[in-house]
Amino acid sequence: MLEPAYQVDVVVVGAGVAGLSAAHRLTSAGVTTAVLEAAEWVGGRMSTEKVDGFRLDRIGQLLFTSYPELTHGPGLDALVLRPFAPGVLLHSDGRHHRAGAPAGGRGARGALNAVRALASAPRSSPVLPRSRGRIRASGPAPSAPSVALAGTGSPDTGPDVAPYAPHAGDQESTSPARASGRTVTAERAQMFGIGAPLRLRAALARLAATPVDRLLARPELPVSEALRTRGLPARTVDGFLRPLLTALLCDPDLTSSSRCADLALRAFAAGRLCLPEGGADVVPELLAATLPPGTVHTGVRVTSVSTTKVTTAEHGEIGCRAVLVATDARAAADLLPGLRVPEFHPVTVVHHTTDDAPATGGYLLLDADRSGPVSHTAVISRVDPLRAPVGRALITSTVLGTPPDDVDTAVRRHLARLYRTSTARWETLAVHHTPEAVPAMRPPHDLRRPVRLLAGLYVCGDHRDTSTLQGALHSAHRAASALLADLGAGRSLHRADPAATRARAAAA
């Protein structure tokens, strides 16, 4: 451990994602960095449980393949995505119903060009949105496109969301008509009404070419305001855009500021849903890992921070040339007194196995209904296989706000209706309950929350964007850019060597 009279040029307190991704942008321009975490463990909330060879994530916070920071963020060169099947499951009326993102995998243009592709179709056949995007992940690629349109020989009515029955084989996405082996008439497949679904894809393909600063200048309302205003049936919005959003939000009575929805939405659009390969905490694993050794110190209890030194529980006072907070929310108000601290979205994920896995493929199935607790769930081992042991399946599924009293007997009633199977024989892996999951972004909510405090003193974490693993991973890079300008970026801030001075560290 660091003695106590050492001294570095910045201490980050904290290693969660957001500490971590920090701590590599300053040692990557030459600031001797200490990164004090008081588990015994780096992560934070983002940690998953191993049980009998199964990887159990605790908050199972759904990722985005179109995340900036996560695909291109210093340290994380080897994470390998998950993705789930394109698009989304929607369980509405006792039937599965595949709802798809217009971009696939190549953005922007994807979506523009599915919308004109849509518009220009000859009026005797469908049209099937091409996705040529690369996903950086090591899944299959799928076999077919994301949404399935049924034309009726106008291109105004080709619905966007179809009837999903599954056959033998089907593990991504096969065409509806095919899946059914008969033809679905556009009558059928019209879940949202007439109309409906090419006003949504031309909505999302919008969202998707939306530059983020334009977005971030609409004016802001609680999110189940905001879709009443948006020109869309209400079907599309009960039936699609309000269960989405639920589940990307954390967020049951959709309170969030709309332009944390809309952000949510251009990423749906513009990527495709994932999951970090063999768990959430890959992520801070990673990012420890090819940090100097040496860097990253656990079980330091923190009590008290300055500009220029921390006070440890364990080892005294450490100096240093400047302080970054990056704690969750409550315990940097504790070091940080006026930092206001966020209301929270509690979340309570529950694991479920069983060796007949339900036939929905790699799809986040989502309860447009709303007829029970749980928001989102997923055959997670479809998505990745690490996280199960062969021949067994992994379903995981997440229940937003206050959970019912015995809610494994709820959830698995719930998860009967719908997987369309019985739950009686699965077994129960984990229940994790987080109080303090998600901080809530209710309006008027900055994106762009100061991390300079004063010179010396910095804080980041999702507190300070938005509450995703993406505002996190940017609060950081704000932060160890306000504090690499206030330092002087470029130059040795220490005269000591910072080889050296690290290998002192890890010696001691």
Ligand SMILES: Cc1cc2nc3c(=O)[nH]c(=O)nc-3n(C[C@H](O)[C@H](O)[C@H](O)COP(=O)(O)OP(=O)(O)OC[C@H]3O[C@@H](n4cnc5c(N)ncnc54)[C@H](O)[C@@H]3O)c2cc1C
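Having seen the form predicted alone, I'd like the form predicted together with this ligand now, please.
Coming up is the bare chain, nothing alongside it.
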């Protein structure tokens, strides 16, 4: 219970990953903090439903081992990331094509250059994670990061884009199958246009090696327009970049800023898609567990904020020396009039189970043909076996935009084509629809929206950076740094005043 005279240095409003991460940074610096959360649980959008031994995330599956805040952020040392198989599988004309996997020598050289370029990038830029030994492979060990999303490969290094043929080993491992060089050449030409892989590979290698500041100085356009003007063949764009970026940005019409697309592609090139072992909610739960006992108060809705207090629906006023609003964009605008409410992308995540898992290994599968509502899908239990009971497969699929009326039937039909198997006997475990899932990032998109509104009033969350877990955590990093700088520099903001505290307590 919060006593009426309760007094802390900082009140954080919202116990999503941003609020919890900021609270961790503040309490680690010795600042007394209370996190007030309206829901009865922590985690916000990073929640996981537990049903009959399955762990069903509300969010999509697109996190990266190259998210610096995820792999290096404080409070997440115990986090284990389960990588998907390298690259992605693309479904086109009834066939599966593997793309974006590391390509041996040439890929490794490109990756090395990217690592060097990233290492010399400005401090505020995303950088590759140091290995902390907490990325656990479900199949082969994570390989070198790749900047070769669709290169030509060579006989000794193997192709970067290959038709995918499942084989027995896929049942136990995520190792991709490779077809003969001849078939690969034909497929590649069909899928991407002759000569396209080289250009695409070069473009992405350049992208990975470009310092972030230069990247962000490029002309900013809606992604769909930028894709038309970057000199890539239409088949490369439609067969690979469009489905990949649609999934990464949760944006079916690709109206997002091309800068956000560049950053997303760079994250793809520099790391591996991954899942937190055990469910998305492991991330907020780990962060919450690092806080001093009694820091987080659930079931407390904040109704107004100022630089010196918050008002709650349940416990009256709580005095403090600074407030950090760490809610979603809409709630933040309610509490902080003047803050802009962005448009949002709706996302629907559908979970199915079967005892006969499709043979696509641990890949993320994208539909290049856009022949149904599913943007991307994966046999999640192949990537993280903890998410399903033994003997059952968990298949998770994401629908972007407004879902069709009978979403489960439409998704099942589409999945039957994508996985090339009957889905009639698959069991539906959950359909999670979130109308305001991620803030839209239309151009012009400020990737570093202000987090310090006034001395004593701060804001963070994915609506201040990119609409991703990385963006939410990075905004928390920026807000906590600004707050700590103010607390350190402006003593009047922070100095304990026992007389004032006693007077407030007496008045209460």
